[in-house]
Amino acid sequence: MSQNKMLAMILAGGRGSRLYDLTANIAKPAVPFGGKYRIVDFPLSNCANSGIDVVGVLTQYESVDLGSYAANAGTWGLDVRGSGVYVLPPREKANADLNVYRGTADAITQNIDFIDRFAPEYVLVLSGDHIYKMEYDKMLEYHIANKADATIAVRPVPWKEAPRFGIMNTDAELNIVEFEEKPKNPKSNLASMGIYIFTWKKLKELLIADSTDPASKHDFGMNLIPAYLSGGSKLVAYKFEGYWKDVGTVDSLWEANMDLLDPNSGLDLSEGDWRIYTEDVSEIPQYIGPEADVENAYITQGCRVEGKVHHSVLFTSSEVKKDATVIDTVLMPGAVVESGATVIRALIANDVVIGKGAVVGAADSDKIELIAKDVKGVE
């Protein structure tokens, strides 16, 4: 159990609809990210270097895959004794068939007795679909020194984006007054970014209360947080300025991979102090054939390039035939661009084929080409 016994519940159970094809047979958290890991990586990795030695991963649509990833808990080091990756399946039926997570909250509540199990004074909630890097410890030492009930890390966001979250009204203090659902007339641009620490014991009174009331939706944002506001609890915001991006759409996940070729993105992933690992995939290394044309990009092992490759993510085993030409595009694992081919702006899903002399996107398209599905080439 960690110094200061929080442990940390990742919810990990969302369907990733906006994603389209990409989350047709996996979890929005196992989706392939930065040319070899998943998106789920980077909570987990937090997780480890901040010292959380217990973590449970709330599991629900297309379960299978997501469930045993993240069930080698030796991948983030959390497999020493005392320590581990849970896997937590919904385990209350909607029906006569379909078991569920009703809400947020609801996830936390069907695994009181999970939690308890380990008797934690502090319990960290924890959105499984988002790409950053955070020092949680450092989050639960101003949660203490606060004396707070709940602590939510918020990011101020652009103003023009800010009806897209959650946000929170703070007083000069950042002690959290009002929480806002996505309002069209936002009074503060901190965004919830889906982060909290709780004194469990606290928490666990509000849940069981919330189990049992018809009305509620049993939401974080919708019932748990005013819940805790009506009830005179005191909340303070967490507030953090680094690299922090919800990849929920086929843009986003378009854009976080992208910033990875910016070095002024905030977003590294060859720091050396705070890792984020992955599992590791054997694969021969890279080959850049000897007329290729690369510049700034992602190019994983496995990949094979003949091509001319321009601000691109290549990731594991994906392939750029000569005189094939791929700019400001992802490669995920095992796409094929073939000879002659044209890729601007876009994403290409696991192992589609692009076809000879195809041509995908445009370089003035103002949205993102997803493919899912093979191209066929000029016959």
Second form
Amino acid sequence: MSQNKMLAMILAGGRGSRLYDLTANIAKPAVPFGGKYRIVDFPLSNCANSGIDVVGVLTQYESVDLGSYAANAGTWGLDVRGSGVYVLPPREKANADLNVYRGTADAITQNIDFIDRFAPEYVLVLSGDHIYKMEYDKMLEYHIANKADATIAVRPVPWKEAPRFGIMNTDAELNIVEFEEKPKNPKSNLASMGIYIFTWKKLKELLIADSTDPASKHDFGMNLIPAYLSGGSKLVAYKFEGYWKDVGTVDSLWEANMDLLDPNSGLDLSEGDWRIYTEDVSEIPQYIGPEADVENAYITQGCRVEGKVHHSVLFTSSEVKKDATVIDTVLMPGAVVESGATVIRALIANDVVIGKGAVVGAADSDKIELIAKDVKGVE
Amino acid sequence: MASAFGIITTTANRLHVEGLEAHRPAASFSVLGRYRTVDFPVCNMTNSGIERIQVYVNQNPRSLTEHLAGRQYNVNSKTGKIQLLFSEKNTANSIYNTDIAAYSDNINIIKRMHQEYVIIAPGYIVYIQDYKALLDQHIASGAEVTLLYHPVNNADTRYIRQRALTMDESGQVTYMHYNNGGDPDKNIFLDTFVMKKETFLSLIQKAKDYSSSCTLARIVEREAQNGMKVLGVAHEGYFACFSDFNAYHHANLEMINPEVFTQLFKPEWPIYTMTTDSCPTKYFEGAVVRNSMISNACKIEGTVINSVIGRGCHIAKGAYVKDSVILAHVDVDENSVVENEVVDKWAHITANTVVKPAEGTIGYVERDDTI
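Next up, can you give the form predicted in complex with its partner chain of this protein, since the form predicted alone came first?
Below is the whole assembly, all chains and molecules, this chain first.
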């Protein structure tokens, strides 16, 4: 591919503390999703499918696993000449001390030198923890057609939920006139998706100004967007109607997995022309045993099912043994449900073993049970 | 084990699989819906530390070329190399199209290999073998040529047209003959040779001098009878040879068994294959699946029993698939029945159709066909 004029930066430094033990050792973007993927595969695949050649991945919390995963650029076809995935943890520089990323905007500021190497006209800033498919190239066309300084992707949310989001107040032409973080009395229901296209020259000016402001939190939503608005820049909202989900909690991560089973959810990973790419594993196809009962399930390679699996998502190499029952559940890679065990409305973390005859979760529980340690069987 | 290079051979028309082989060489046949036959010999070599591998192909190279062009194998991309070598002479259906002819066509490439030994393995047999251990055994035994075989007790009905070895008490090979049934106890030759490169080169020359239709196996047998030390070594574990169409169907169904597939797929001996970035498989409400291997990217709404389903297949509501090998991207529409069949890639079984061969036989649905 020829060199693109837009470079992407993925903010992937967050811990995701509301995922509890799932992010005890790995950053949130590296958390498994949808049977065989990781969350960060979504923005990376969207970049690849949108023709973006150079992607920076800004890491901070537990960055070893995520960093080595993302650096394998071939996974998304970004390992050819002129392309690359660059893992960018905070670093010490000749003219500055080693400093953690103080906020989302600061993460970009600390990598101005990196971005300038590619001399892009536009910079796409993404979050590494959202599940969605989006054509960023279409968004760029919109940005250019509107002669915007910044374009922010938004999606309409139900009015009663609007107070939970960062809301963009716009005029009839979708020009952003005001940004309100979690407004009590929202004037609009257009929620920011954390996806921004910036004209680089302008962004760089504002980032440099922001970096020396002692009052700033160095955050895109809190500081940069208001700076754009107060400076009279043109900010436009780009409406997105497709599936999008922030998987920042155990419940939302479970729900997004379950959305794969719902034909009306809008989340479909089977479309051949917009694939989500992920690390290739050598596991064999899924084995469904002679007494298995599998319905309404999303199952991937390496799985072995000899028991009952209803309305559940089974990740790579998870196992459901004979006479075990798994309902409304997510089994992460390598999780094993031993014979006679019952698991309902739960999210079982990587390599966890649910012992023989054990019972985990309940059909009427409000919350999804997260099981991150082995559960002893009933002998 | 940089002391050996590898050669992966074709069937050279000796074995023939009806239907399937019209579209690709046996090395490219689909195994368990996801793999290609050639993945097994290649990974046996790479897992044994062999990083220079020559894969021979004599017809329909497209599928194999595409497959081997991927980066799936654990071969260092600078120090290692997987080469695809063609038999230049266009004698696809001739008795002169032997393995020896293919080696002769590429003799300078073989001569230039730096490694002292060569491991020659078939691209059409599925088995797991540590070639490092086999080479060590070869060196320790003092044999000039080592042949790998598998003792079986059902050769009366299976492994037809495969070679079998006869050995004396010391393990010295005395005869090789084609299995045409009869005695059930035979030592089936896995078409796998270990020898020094120099021995290999001299055998190629001797075979050419002897007859233009002489094969490597034939010249090894002849030399063994003339006093060359040719020893057989028994293989352990599962093996499957796609020696004919029924064997292909039988072997695939036989592998739907944890006792069998765990012999082929071990964590310490990974079998890599080309990724297609397919999503997981979706089982719908009302799906019934029993004793089957299902690849990714399928949509299963109907019933699948004792079958292997390749990537990206759709088994519609009310459809019934039993005892069949369904290759990738096949659609079986509503209320259709498929039994005892091999259905080739991209075939489409339209609604309310029954595809079932005569009792006791296995049927074949052509690639891209609509029924």
